[in-house]
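The chain below stands alone and is given in structure tokens; this is the form predicted alone.
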Amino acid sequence: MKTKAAVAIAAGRPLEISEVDLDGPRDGEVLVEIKATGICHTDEFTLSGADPEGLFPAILGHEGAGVVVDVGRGVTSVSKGDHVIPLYTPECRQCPSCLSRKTNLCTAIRATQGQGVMPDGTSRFSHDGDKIFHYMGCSTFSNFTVLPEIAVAKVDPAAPFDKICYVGCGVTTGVGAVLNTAKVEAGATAIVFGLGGIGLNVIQGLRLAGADMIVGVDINDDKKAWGERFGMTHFVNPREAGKDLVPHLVNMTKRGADQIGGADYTFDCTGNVAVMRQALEACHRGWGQSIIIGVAGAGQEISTRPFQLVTGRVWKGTAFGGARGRTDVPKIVDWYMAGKIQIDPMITHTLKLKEINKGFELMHEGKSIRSVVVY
């Protein structure tokens, strides 16, 4: 079949809108009509050429929502007409990682996913007979896409596509980092570094968990109002604190008889390795946890004095917020439908496919929280 798609021809070049060929689903696969897709910083990271796993030509996009229009042999968990969210972190429920219950990092199709192909080693996308790579196993910048059955989550059919597509990455990553990875308890203090799309979802995850003090850190003062909208209690612009940012944060998180200070939990949503160190060192000695969410550039490394860890601070990373896709994503959609979390305010721009490059421009200019393309 033919499908309209935004194709990444090469690193650093704008996406090109074209009609490409898409083969139907094979055994264990589903064909999904994507109704809406978000434009995420990870897509930009790959398009820029900074992603060491980036392949071209490819159809990017991993934050989508749509309808199943066909299924291959052996598919039992979804049917034609089901509303689904593609999962760049699948959940097979059978591999050692899934069975361990210690991680959400399913390994069933990781190797082929990283190679830009389906589990059988081939691509479903092509143009004039030339292969086009899949991206993160999703390729939601195409109106139609094919995914493994284990990489789609069936969700409430009443949920609006142009909002819940954001659950495919940003919402789940932010909220999940709080609830699944850090397991924040009621009454905790927390600091969130970077108040973009992920950081705001961390904030609303902290509010959901019952955190008492939620400090947002961002160099853009305009983010103060955004943070407060989702539950932030204090705001700090690091340019005003200068080199004294960490001592400033430690001091402001002193409470009652505790004269040590430091947050119970900190979250890096920037991908900046210097900020990652600040986030760790702003933790409370003895028990503070710092969660790395942001993706750093290829080859970059993090560092701190070992004393920071010897005295009880913990450095953790999280992918997809520790969420098990087919199990947890439907729950998060239900939370949205029940009004427990907000998504609508964060969808700041709605675009057509032909305007997709504008979405990347808005991201670069800091003018959007999330741009969504509606097919």
Ligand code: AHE
The other form holds:
Amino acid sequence: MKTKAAVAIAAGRPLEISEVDLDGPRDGEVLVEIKATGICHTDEFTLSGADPEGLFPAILGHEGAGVVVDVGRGVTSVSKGDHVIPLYTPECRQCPSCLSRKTNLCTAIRATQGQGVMPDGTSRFSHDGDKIFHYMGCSTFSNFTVLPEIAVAKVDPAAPFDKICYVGCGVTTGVGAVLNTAKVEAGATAIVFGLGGIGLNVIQGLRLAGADMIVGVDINDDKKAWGERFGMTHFVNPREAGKDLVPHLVNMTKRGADQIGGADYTFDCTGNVAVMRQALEACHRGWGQSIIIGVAGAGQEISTRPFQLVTGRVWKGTAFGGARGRTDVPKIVDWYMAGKIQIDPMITHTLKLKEINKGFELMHEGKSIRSVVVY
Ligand code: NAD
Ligand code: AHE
Ligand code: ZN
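Mind giving me the form predicted together with this ligand, seeing as the form predicted alone was just shown?
Up next: the whole complex, starting with the chain shown before.
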């Protein structure tokens, strides 16, 4: 079949809208009509050329929602007409990682996913006979896409596609980092670095968990009002705190008799390795945990004095908020439908596919929280 898609031809180039060829689903695969897709900073990261796994030409996008329109042989868990969210972290429930119950990082198809192909080693996308790579196993910047059955979560059909597509990455990552990875307890103090599409969801996760003090840190002052909307209690612009940002944050979070300071939990939602260090060092001595969510470019490394860890601070990372997609994503959609979490106000821009490059410009300019393309 033919489908409309935004194709990433090469690193650093705007996406090109074209009609591409899409082969139907093979055994264990489903064909999904994508109804809406968000644009996440990770799409920008890969398009920029900073992603060591980046392949071109590819169809990017990993934050979608849509309808199953066809199924391959052997598919049992979804049928035509089901509303689904594609999962860049699938959940096979059979691999050693899924069975361990210790991680959400299903390994069933990770190798081929990183090579931009389906589990059988081939791509379903092409143009004039030339292969186009899949991206993160999702390729939601195409109106129709093919996914393995284990990489779709069936969700409430009453939920609006143009909002729940955000659950496909940003909402689940932010809220999940708090609830699944950090396991924040009521009364905790927390600092969130970077108040974009992920950081604001960390903030709403912290509010849900009952955190007392939620400090937001961003170089863009416009983010102060955004953070406050979702539960942030204090805001710091690092450009004003200068070199003293970490002591400033430690001082702000002093509580209790010992007056040592430092947060119980910090979250990096920037992808900047210097910020990751600040986030670790702004943790409380003895128990503070710093969660890395941001994705850093090829060749970049984190560093700190080992003494920071010797004295009890913990560095952790999280992918997709530690969520097991087929199990947890439908629940998060239900939370949204029940009004437990907010999505609508974070979707600042709704675009047509032909306007998708505008979504990347808005992100660069710091003017959007989430842009969503509606097909
Ligand atoms: P975004 O562009 O919407 O937000 C980034 C925010 O960080 C912006 O508000 C920006 O002003 C702020 N910022 C930039 N430099 C800063 C600095 N030095 N100090 C403080 N704030 C700073 O991006 P997003 O969509 O929220 O994504 C954030 C990061 O999370 C990206 O690196 C993205 O690739 C990553 N990500 C990771 C996962 C995961 O599963 N681990 C999932 C989604 C996104
Ligand atoms: N390809 C990059 C890493 C990118 C990365 O860390 N991706 C996150 C999801 S970001 C979603 O917006 C992730 O899930 N990582 C776990 C995994 O298995 O990819 C690189 O550095 O090579
Ligand atoms: Zn993402």
